[in-house]
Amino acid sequence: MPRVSAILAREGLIEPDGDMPQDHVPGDITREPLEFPMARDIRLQALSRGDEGFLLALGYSTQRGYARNHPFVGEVRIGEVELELDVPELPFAAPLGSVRVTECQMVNQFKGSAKAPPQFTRGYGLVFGQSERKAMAMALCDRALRATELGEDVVAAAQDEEFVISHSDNVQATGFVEHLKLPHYVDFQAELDLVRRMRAEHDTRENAGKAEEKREAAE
(Lines of atoms letter the chains of each structure in order from A and count residues from 1; the text may use other names and numbers.)
(Lines give C-alpha, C1' and ligand atoms only; values in the text may rest on other atoms or scores of the structure.)
Protein backbone atom coordinates (compact mmCIF):
# COMPACT_ATOMS: atom_id res chain seq x y z
CA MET A 1 0.00 0.00 0.00
CA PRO A 2 1.52 3.36 -0.97
CA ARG A 3 2.38 5.83 1.75
CA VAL A 4 0.43 9.03 2.23
CA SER A 5 3.69 11.00 2.24
CA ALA A 6 4.37 9.72 -1.30
CA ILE A 7 1.51 11.92 -2.54
CA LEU A 8 3.23 15.03 -1.19
CA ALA A 9 6.58 13.79 -2.45
CA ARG A 10 5.30 13.60 -6.04
CA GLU A 11 4.57 17.33 -5.85
CA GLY A 12 7.92 18.09 -4.22
CA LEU A 13 6.19 19.45 -1.12
CA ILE A 14 7.94 17.22 1.41
CA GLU A 15 11.60 16.46 1.98
CA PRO A 16 13.05 13.17 0.66
CA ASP A 17 12.54 10.09 2.80
CA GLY A 18 16.11 10.16 4.12
CA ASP A 19 17.58 7.08 2.44
CA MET A 20 20.96 6.12 3.85
CA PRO A 21 24.00 5.65 1.58
CA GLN A 22 24.52 2.15 0.25
CA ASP A 23 27.77 1.74 2.19
CA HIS A 24 26.28 2.96 5.48
CA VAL A 25 26.58 0.42 8.31
CA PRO A 26 23.73 0.90 10.81
CA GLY A 27 24.81 1.36 14.38
CA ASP A 28 23.71 -0.89 17.23
CA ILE A 29 23.18 0.68 20.64
CA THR A 30 23.02 -2.77 22.24
CA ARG A 31 26.66 -3.38 21.29
CA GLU A 32 28.24 0.08 21.18
CA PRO A 33 28.17 2.87 23.79
CA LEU A 34 26.32 6.07 22.95
CA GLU A 35 28.40 9.01 21.77
CA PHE A 36 27.24 12.57 21.12
CA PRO A 37 26.52 13.90 18.61
CA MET A 38 24.96 10.79 17.10
CA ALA A 39 23.72 9.78 13.66
CA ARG A 40 19.97 9.73 13.18
CA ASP A 41 19.76 5.92 12.93
CA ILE A 42 21.41 5.63 16.36
CA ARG A 43 19.17 8.31 17.79
CA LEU A 44 16.04 6.59 16.49
CA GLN A 45 17.09 3.35 18.15
CA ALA A 46 17.48 5.12 21.48
CA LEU A 47 14.12 6.86 21.12
CA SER A 48 12.41 3.58 20.25
CA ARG A 49 13.69 2.07 23.49
CA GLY A 50 12.93 5.18 25.53
CA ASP A 51 10.32 5.59 28.23
CA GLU A 52 6.89 6.35 26.77
CA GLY A 53 5.91 8.83 29.47
CA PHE A 54 9.12 10.83 29.01
CA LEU A 55 8.74 10.96 25.22
CA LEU A 56 5.06 11.84 25.57
CA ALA A 57 5.86 14.79 27.85
CA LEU A 58 8.57 16.08 25.49
CA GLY A 59 6.35 15.59 22.43
CA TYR A 60 3.57 17.49 24.18
CA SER A 61 5.97 20.31 25.02
CA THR A 62 6.80 20.74 21.33
CA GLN A 63 3.10 21.12 20.53
CA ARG A 64 2.79 23.82 23.19
CA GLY A 65 5.47 25.96 21.58
CA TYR A 66 8.72 24.79 23.18
CA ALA A 67 10.20 23.93 19.78
CA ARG A 68 9.39 24.56 16.12
CA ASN A 69 6.82 21.77 15.80
CA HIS A 70 3.48 22.27 14.08
CA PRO A 71 2.71 18.62 13.35
CA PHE A 72 0.19 16.64 11.37
CA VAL A 73 0.01 12.86 11.47
CA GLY A 74 0.90 11.65 7.99
CA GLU A 75 -0.05 8.09 8.81
CA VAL A 76 0.10 5.45 11.51
CA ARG A 77 0.69 1.83 10.57
CA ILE A 78 0.54 -1.33 12.66
CA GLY A 79 1.87 -4.60 11.31
CA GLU A 80 4.07 -7.65 11.69
CA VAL A 81 7.73 -7.61 10.67
CA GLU A 82 9.83 -10.73 10.24
CA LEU A 83 13.00 -11.21 12.26
CA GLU A 84 15.97 -12.83 10.55
CA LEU A 85 19.42 -13.90 11.75
CA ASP A 86 22.46 -13.87 9.50
CA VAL A 87 24.43 -17.02 10.24
CA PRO A 88 27.93 -17.02 8.70
CA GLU A 89 27.71 -20.75 7.99
CA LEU A 90 24.46 -20.43 6.04
CA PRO A 91 23.97 -18.88 2.58
CA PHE A 92 20.63 -17.40 3.65
CA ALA A 93 19.13 -15.51 6.59
CA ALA A 94 17.44 -17.79 9.10
CA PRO A 95 13.90 -16.64 10.01
CA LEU A 96 13.28 -16.40 13.76
CA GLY A 97 9.66 -15.28 13.83
CA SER A 98 7.73 -12.03 13.67
CA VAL A 99 7.01 -9.12 15.98
CA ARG A 100 4.27 -6.49 15.93
CA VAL A 101 5.39 -2.88 15.55
CA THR A 102 3.73 0.52 15.21
CA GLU A 103 5.07 3.10 12.76
CA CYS A 104 4.24 6.79 12.54
CA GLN A 105 5.28 9.46 10.06
CA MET A 106 4.69 12.97 11.30
CA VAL A 107 4.44 15.85 8.79
CA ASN A 108 5.74 19.21 9.98
CA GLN A 109 5.80 22.71 8.53
CA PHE A 110 9.18 24.10 7.51
CA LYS A 111 9.65 27.64 6.21
CA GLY A 112 12.89 26.70 4.44
CA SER A 113 16.50 27.73 4.81
CA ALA A 114 19.47 28.80 2.69
CA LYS A 115 19.86 25.19 1.57
CA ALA A 116 16.25 23.98 1.39
CA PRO A 117 13.02 25.46 -0.03
CA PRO A 118 9.80 25.82 1.98
CA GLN A 119 8.38 22.32 2.35
CA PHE A 120 7.08 19.80 4.83
CA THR A 121 9.60 17.88 6.90
CA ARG A 122 9.31 14.48 8.54
CA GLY A 123 9.39 13.07 12.04
CA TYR A 124 9.59 9.30 12.39
CA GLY A 125 8.57 6.85 15.07
CA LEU A 126 8.79 3.05 15.18
CA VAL A 127 8.06 1.15 18.40
CA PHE A 128 7.39 -2.40 19.50
CA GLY A 129 3.81 -3.59 19.90
CA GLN A 130 0.61 -1.70 19.18
CA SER A 131 1.32 1.70 20.66
CA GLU A 132 0.13 4.59 18.53
CA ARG A 133 0.71 7.12 21.31
CA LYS A 134 4.37 6.25 21.83
CA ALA A 135 5.01 6.11 18.07
CA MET A 136 3.54 9.60 17.66
CA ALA A 137 5.47 10.94 20.65
CA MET A 138 8.68 9.46 19.23
CA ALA A 139 7.99 11.06 15.86
CA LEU A 140 7.49 14.46 17.52
CA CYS A 141 10.77 14.11 19.42
CA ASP A 142 12.62 12.94 16.30
CA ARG A 143 11.52 16.02 14.41
CA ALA A 144 12.45 18.32 17.29
CA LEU A 145 15.91 16.74 17.50
CA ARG A 146 16.54 17.52 13.82
CA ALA A 147 16.71 21.24 14.62
CA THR A 148 20.45 21.58 14.00
CA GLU A 149 20.25 19.51 10.81
CA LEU A 150 17.55 21.83 9.46
CA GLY A 151 19.27 25.04 10.55
CA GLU A 152 16.83 25.86 13.35
CA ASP A 153 17.72 27.45 16.68
CA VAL A 154 17.93 25.03 19.61
CA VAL A 155 15.77 26.76 22.21
CA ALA A 156 13.88 23.94 23.96
CA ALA A 157 14.69 20.80 25.93
CA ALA A 158 13.12 18.55 23.28
CA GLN A 159 15.71 19.84 20.76
CA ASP A 160 18.70 19.01 22.98
CA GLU A 161 20.00 15.60 21.89
CA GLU A 162 22.12 14.92 24.96
CA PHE A 163 19.30 15.88 27.31
CA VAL A 164 16.65 13.81 25.53
CA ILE A 165 18.62 10.64 24.87
CA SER A 166 20.45 10.55 28.20
CA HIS A 167 17.21 10.80 30.17
CA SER A 168 14.89 8.65 28.05
CA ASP A 169 16.23 5.33 29.38
CA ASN A 170 13.62 4.28 31.95
CA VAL A 171 15.75 1.37 33.20
CA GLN A 172 18.71 3.58 34.02
CA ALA A 173 16.47 6.31 35.41
CA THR A 174 14.62 3.90 37.69
CA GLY A 175 17.82 2.39 39.02
CA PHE A 176 19.46 5.74 39.65
CA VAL A 177 16.46 7.09 41.54
CA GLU A 178 15.80 3.87 43.48
CA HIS A 179 19.43 3.66 44.63
CA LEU A 180 18.80 6.68 46.85
CA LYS A 181 17.04 4.29 49.25
CA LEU A 182 20.42 2.66 49.95
CA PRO A 183 22.58 3.97 52.83
CA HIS A 184 24.88 6.88 52.00
CA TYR A 185 26.45 7.31 55.43
CA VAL A 186 29.93 8.27 54.26
CA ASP A 187 28.70 10.73 51.60
CA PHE A 188 26.26 12.36 54.01
CA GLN A 189 28.84 12.60 56.81
CA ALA A 190 31.31 14.30 54.47
CA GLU A 191 28.71 16.83 53.31
CA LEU A 192 27.50 17.35 56.88
CA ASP A 193 31.04 18.24 58.03
CA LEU A 194 31.46 20.57 55.05
CA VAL A 195 28.20 22.40 55.73
CA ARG A 196 29.10 22.76 59.42
CA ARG A 197 32.45 24.33 58.53
CA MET A 198 30.88 26.63 55.97
CA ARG A 199 28.17 27.64 58.45
CA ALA A 200 30.77 28.38 61.14
CA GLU A 201 32.78 30.56 58.74
CA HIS A 202 29.60 32.36 57.70
CA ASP A 203 28.61 33.04 61.32
CA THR A 204 32.12 34.28 62.11
CA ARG A 205 32.04 36.75 59.22
CA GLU A 206 28.53 37.87 60.13
CA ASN A 207 29.44 38.43 63.80
CA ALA A 208 32.56 40.34 62.79
CA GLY A 209 30.49 42.54 60.53
CA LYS A 210 28.00 43.31 63.28
CA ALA A 211 30.80 44.16 65.68
CA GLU A 212 32.27 46.56 63.13
CA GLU A 213 28.90 48.24 62.67
CA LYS A 214 28.55 48.72 66.43
CA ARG A 215 32.02 50.33 66.66
CA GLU A 216 31.20 52.68 63.80
CA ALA A 217 27.89 53.62 65.42
CA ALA A 218 29.58 54.26 68.78
CA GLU A 219 32.15 56.55 67.17
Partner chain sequence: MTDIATYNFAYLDEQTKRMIRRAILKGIAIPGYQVPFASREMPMPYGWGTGGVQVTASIIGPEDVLKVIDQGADDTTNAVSIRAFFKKVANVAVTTETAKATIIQTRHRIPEHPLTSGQVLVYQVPIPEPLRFLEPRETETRKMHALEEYGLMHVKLYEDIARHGRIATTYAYPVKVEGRYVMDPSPTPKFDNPKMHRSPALQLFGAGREKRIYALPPFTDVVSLDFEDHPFEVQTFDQPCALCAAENVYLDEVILDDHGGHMFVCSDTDHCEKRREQGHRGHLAPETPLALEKTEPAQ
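Based on the form predicted alone presented above, generate the structure block for the form predicted together with the partner chain.
We keep it simple here and write out only the one chain, dropping partners and molecules.
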Protein backbone atom coordinates (compact mmCIF):
# COMPACT_ATOMS: atom_id res chain seq x y z
CA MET A 1 0.00 0.00 0.00
CA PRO A 2 1.53 3.38 -1.00
CA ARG A 3 2.11 5.95 1.72
CA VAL A 4 0.41 9.34 1.81
CA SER A 5 3.83 10.97 2.13
CA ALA A 6 4.72 9.58 -1.31
CA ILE A 7 2.12 11.92 -2.86
CA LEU A 8 3.80 14.95 -1.29
CA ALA A 9 7.14 13.58 -2.38
CA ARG A 10 6.09 13.74 -6.06
CA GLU A 11 6.08 17.54 -5.82
CA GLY A 12 9.35 17.57 -3.93
CA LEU A 13 7.57 19.20 -0.98
CA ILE A 14 8.79 16.66 1.52
CA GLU A 15 12.25 15.40 2.10
CA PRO A 16 12.93 11.88 0.89
CA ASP A 17 12.67 8.99 3.33
CA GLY A 18 15.86 8.68 5.34
CA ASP A 19 18.50 6.50 3.67
CA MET A 20 21.54 4.90 5.14
CA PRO A 21 24.76 4.68 3.10
CA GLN A 22 24.93 1.64 0.78
CA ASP A 23 27.44 -0.24 2.93
CA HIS A 24 25.63 0.49 6.23
CA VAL A 25 24.95 -2.63 8.27
CA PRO A 26 21.86 -2.03 10.42
CA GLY A 27 22.77 -1.87 14.09
CA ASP A 28 21.21 -4.05 16.77
CA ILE A 29 20.73 -2.51 20.19
CA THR A 30 20.17 -5.94 21.73
CA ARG A 31 23.65 -7.01 20.66
CA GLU A 32 25.83 -3.89 20.81
CA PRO A 33 26.28 -1.36 23.61
CA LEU A 34 24.89 2.08 22.80
CA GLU A 35 27.32 4.80 21.82
CA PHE A 36 26.65 8.51 21.44
CA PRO A 37 26.13 10.14 19.01
CA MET A 38 24.29 7.32 17.25
CA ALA A 39 23.01 6.61 13.73
CA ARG A 40 19.27 7.02 13.15
CA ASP A 41 18.63 3.27 12.75
CA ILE A 42 19.94 2.68 16.28
CA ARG A 43 18.02 5.65 17.61
CA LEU A 44 14.75 4.44 16.08
CA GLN A 45 15.25 0.98 17.59
CA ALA A 46 15.74 2.54 20.99
CA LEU A 47 12.66 4.76 20.58
CA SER A 48 10.57 1.76 19.48
CA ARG A 49 11.45 0.03 22.74
CA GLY A 50 11.07 3.28 24.65
CA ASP A 51 8.57 3.75 27.42
CA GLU A 52 5.28 5.08 26.07
CA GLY A 53 4.71 7.55 28.90
CA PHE A 54 8.22 8.95 28.55
CA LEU A 55 7.93 9.41 24.77
CA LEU A 56 4.44 10.83 25.14
CA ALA A 57 5.60 13.50 27.57
CA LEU A 58 8.61 14.43 25.45
CA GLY A 59 6.52 14.56 22.25
CA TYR A 60 3.98 16.69 24.08
CA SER A 61 6.72 19.06 25.22
CA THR A 62 7.65 19.73 21.57
CA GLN A 63 4.01 20.67 20.85
CA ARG A 64 4.09 23.14 23.72
CA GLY A 65 7.11 24.95 22.37
CA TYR A 66 10.15 23.11 23.68
CA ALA A 67 11.71 22.50 20.24
CA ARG A 68 8.45 23.09 18.40
CA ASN A 69 8.39 21.58 14.92
CA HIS A 70 4.79 22.11 13.70
CA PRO A 71 3.69 18.52 13.19
CA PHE A 72 0.91 17.14 10.99
CA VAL A 73 0.04 13.47 11.02
CA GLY A 74 0.85 12.35 7.48
CA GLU A 75 -0.36 8.87 8.12
CA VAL A 76 -1.02 6.40 10.87
CA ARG A 77 -1.46 2.79 9.88
CA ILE A 78 -1.75 -0.51 11.63
CA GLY A 79 -0.78 -3.85 10.18
CA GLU A 80 0.77 -7.23 10.64
CA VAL A 81 4.43 -7.85 9.86
CA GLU A 82 6.13 -11.20 9.56
CA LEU A 83 8.52 -12.11 12.32
CA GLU A 84 11.62 -14.16 11.54
CA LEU A 85 14.35 -15.45 13.81
CA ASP A 86 17.98 -15.71 12.75
CA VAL A 87 19.43 -18.78 14.42
CA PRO A 88 23.22 -18.86 14.01
CA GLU A 89 23.16 -22.64 13.53
CA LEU A 90 20.55 -22.48 10.68
CA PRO A 91 21.29 -21.37 7.10
CA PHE A 92 17.87 -19.67 6.79
CA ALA A 93 15.70 -17.36 8.88
CA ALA A 94 13.05 -19.28 10.82
CA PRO A 95 9.55 -17.78 10.46
CA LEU A 96 7.84 -17.40 13.83
CA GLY A 97 4.51 -15.85 12.81
CA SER A 98 3.32 -12.30 12.57
CA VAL A 99 3.12 -9.40 14.95
CA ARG A 100 0.89 -6.31 14.89
CA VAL A 101 2.64 -2.96 14.62
CA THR A 102 1.57 0.68 14.33
CA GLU A 103 3.43 3.08 12.06
CA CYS A 104 3.26 6.86 11.96
CA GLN A 105 4.69 9.26 9.38
CA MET A 106 4.66 12.72 10.87
CA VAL A 107 5.03 15.65 8.49
CA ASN A 108 6.72 18.65 10.03
CA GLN A 109 6.98 22.18 8.74
CA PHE A 110 10.57 23.33 8.36
CA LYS A 111 11.73 26.81 7.45
CA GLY A 112 15.07 25.59 6.23
CA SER A 113 18.55 26.05 7.66
CA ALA A 114 22.11 26.41 6.45
CA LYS A 115 22.02 22.62 6.00
CA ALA A 116 18.63 22.03 4.30
CA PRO A 117 16.13 23.97 2.09
CA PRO A 118 12.57 24.87 3.30
CA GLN A 119 10.41 21.77 2.98
CA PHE A 120 8.32 19.38 5.00
CA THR A 121 10.47 17.08 7.09
CA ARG A 122 9.65 13.70 8.51
CA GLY A 123 9.40 12.15 11.91
CA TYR A 124 8.92 8.39 12.04
CA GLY A 125 7.33 6.09 14.56
CA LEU A 126 7.02 2.30 14.53
CA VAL A 127 5.84 0.50 17.62
CA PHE A 128 4.61 -2.90 18.69
CA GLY A 129 0.89 -3.51 18.93
CA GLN A 130 -1.99 -1.21 18.14
CA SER A 131 -0.81 1.99 19.73
CA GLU A 132 -1.41 5.13 17.73
CA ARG A 133 -0.51 7.30 20.69
CA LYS A 134 2.93 5.77 21.12
CA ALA A 135 3.61 5.75 17.35
CA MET A 136 2.77 9.47 17.14
CA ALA A 137 4.79 10.28 20.26
CA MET A 138 7.76 8.38 18.84
CA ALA A 139 7.49 10.26 15.53
CA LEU A 140 7.52 13.59 17.38
CA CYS A 141 10.60 12.52 19.32
CA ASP A 142 12.35 11.20 16.22
CA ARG A 143 11.81 14.52 14.45
CA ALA A 144 13.03 16.50 17.46
CA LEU A 145 16.15 14.30 17.69
CA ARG A 146 17.02 15.12 14.08
CA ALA A 147 17.88 18.67 15.16
CA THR A 148 21.62 18.36 14.62
CA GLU A 149 21.17 16.63 11.26
CA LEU A 150 18.89 19.47 10.05
CA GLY A 151 21.06 22.26 11.45
CA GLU A 152 18.64 23.32 14.21
CA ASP A 153 19.76 24.61 17.60
CA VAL A 154 19.54 21.98 20.34
CA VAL A 155 17.67 23.84 23.07
CA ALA A 156 15.16 21.39 24.58
CA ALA A 157 15.15 18.01 26.32
CA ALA A 158 13.37 16.24 23.43
CA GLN A 159 16.26 17.16 21.08
CA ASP A 160 18.94 15.85 23.41
CA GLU A 161 19.85 12.42 22.10
CA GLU A 162 21.88 11.26 25.07
CA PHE A 163 19.25 12.43 27.53
CA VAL A 164 16.32 10.88 25.63
CA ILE A 165 17.87 7.56 24.63
CA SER A 166 19.65 6.95 27.96
CA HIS A 167 16.36 7.18 29.82
CA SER A 168 13.78 5.76 27.41
CA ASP A 169 14.13 2.05 28.24
CA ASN A 170 11.60 1.35 30.94
CA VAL A 171 12.97 -2.08 31.84
CA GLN A 172 16.21 -0.32 32.78
CA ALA A 173 14.41 2.56 34.47
CA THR A 174 12.11 0.25 36.44
CA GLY A 175 15.00 -1.90 37.60
CA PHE A 176 17.12 0.99 38.73
CA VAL A 177 14.32 2.82 40.52
CA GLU A 178 13.06 -0.35 42.20
CA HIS A 179 16.53 -1.49 43.25
CA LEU A 180 16.21 1.19 45.92
CA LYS A 181 14.17 -1.45 47.75
CA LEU A 182 17.35 -3.50 48.19
CA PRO A 183 19.27 -2.89 51.41
CA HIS A 184 21.72 0.02 51.32
CA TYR A 185 22.50 0.04 55.01
CA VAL A 186 26.27 -0.14 54.56
CA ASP A 187 26.34 3.09 52.52
CA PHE A 188 23.71 4.63 54.76
CA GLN A 189 25.87 3.89 57.81
CA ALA A 190 28.76 5.71 56.16
CA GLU A 191 26.59 8.77 55.48
CA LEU A 192 25.02 8.61 58.95
CA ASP A 193 28.46 8.68 60.56
CA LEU A 194 29.48 11.69 58.45
CA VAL A 195 26.28 13.66 59.17
CA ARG A 196 26.60 12.95 62.91
CA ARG A 197 30.20 14.15 62.97
CA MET A 198 29.36 17.27 60.98
CA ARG A 199 26.41 18.06 63.25
CA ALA A 200 28.59 17.64 66.34
CA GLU A 201 31.15 20.04 64.90
CA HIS A 202 28.39 22.47 63.95
CA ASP A 203 27.02 22.41 67.51
CA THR A 204 30.49 22.97 68.95
CA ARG A 205 30.97 26.01 66.73
CA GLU A 206 27.50 27.36 67.57
CA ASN A 207 28.05 26.98 71.30
CA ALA A 208 31.48 28.58 71.07
CA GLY A 209 29.89 31.47 69.13
CA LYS A 210 27.12 31.90 71.72
CA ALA A 211 29.62 31.87 74.59
CA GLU A 212 31.63 34.54 72.78
CA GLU A 213 28.50 36.70 72.29
CA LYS A 214 27.61 36.38 75.96
CA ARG A 215 31.11 37.32 77.02
CA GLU A 216 31.06 40.39 74.74
CA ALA A 217 27.60 41.43 75.99
CA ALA A 218 28.79 41.15 79.58
CA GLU A 219 31.82 43.35 78.94
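Worth saying up front: this structure is predicted, and the values here are computed from it rather than measured. Throughout, rigid core stands for the largest set of C-alpha atoms superposing within 1.5 Å between the two forms. Residue numbers count along the first chain shown, from 1.
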Rigid core fit then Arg10 CA moved by 2 Å or more between these two forms: no
Shift of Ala94 between these two forms at or above 2 Å (CA, core fit): yes
Quick check on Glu80: with the core superposed, does its CA move 2 angstroms or more between these two forms? no
Determine, in Å, the CA shift of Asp19 between these two forms after the rigid core is used for superposition. 2.6
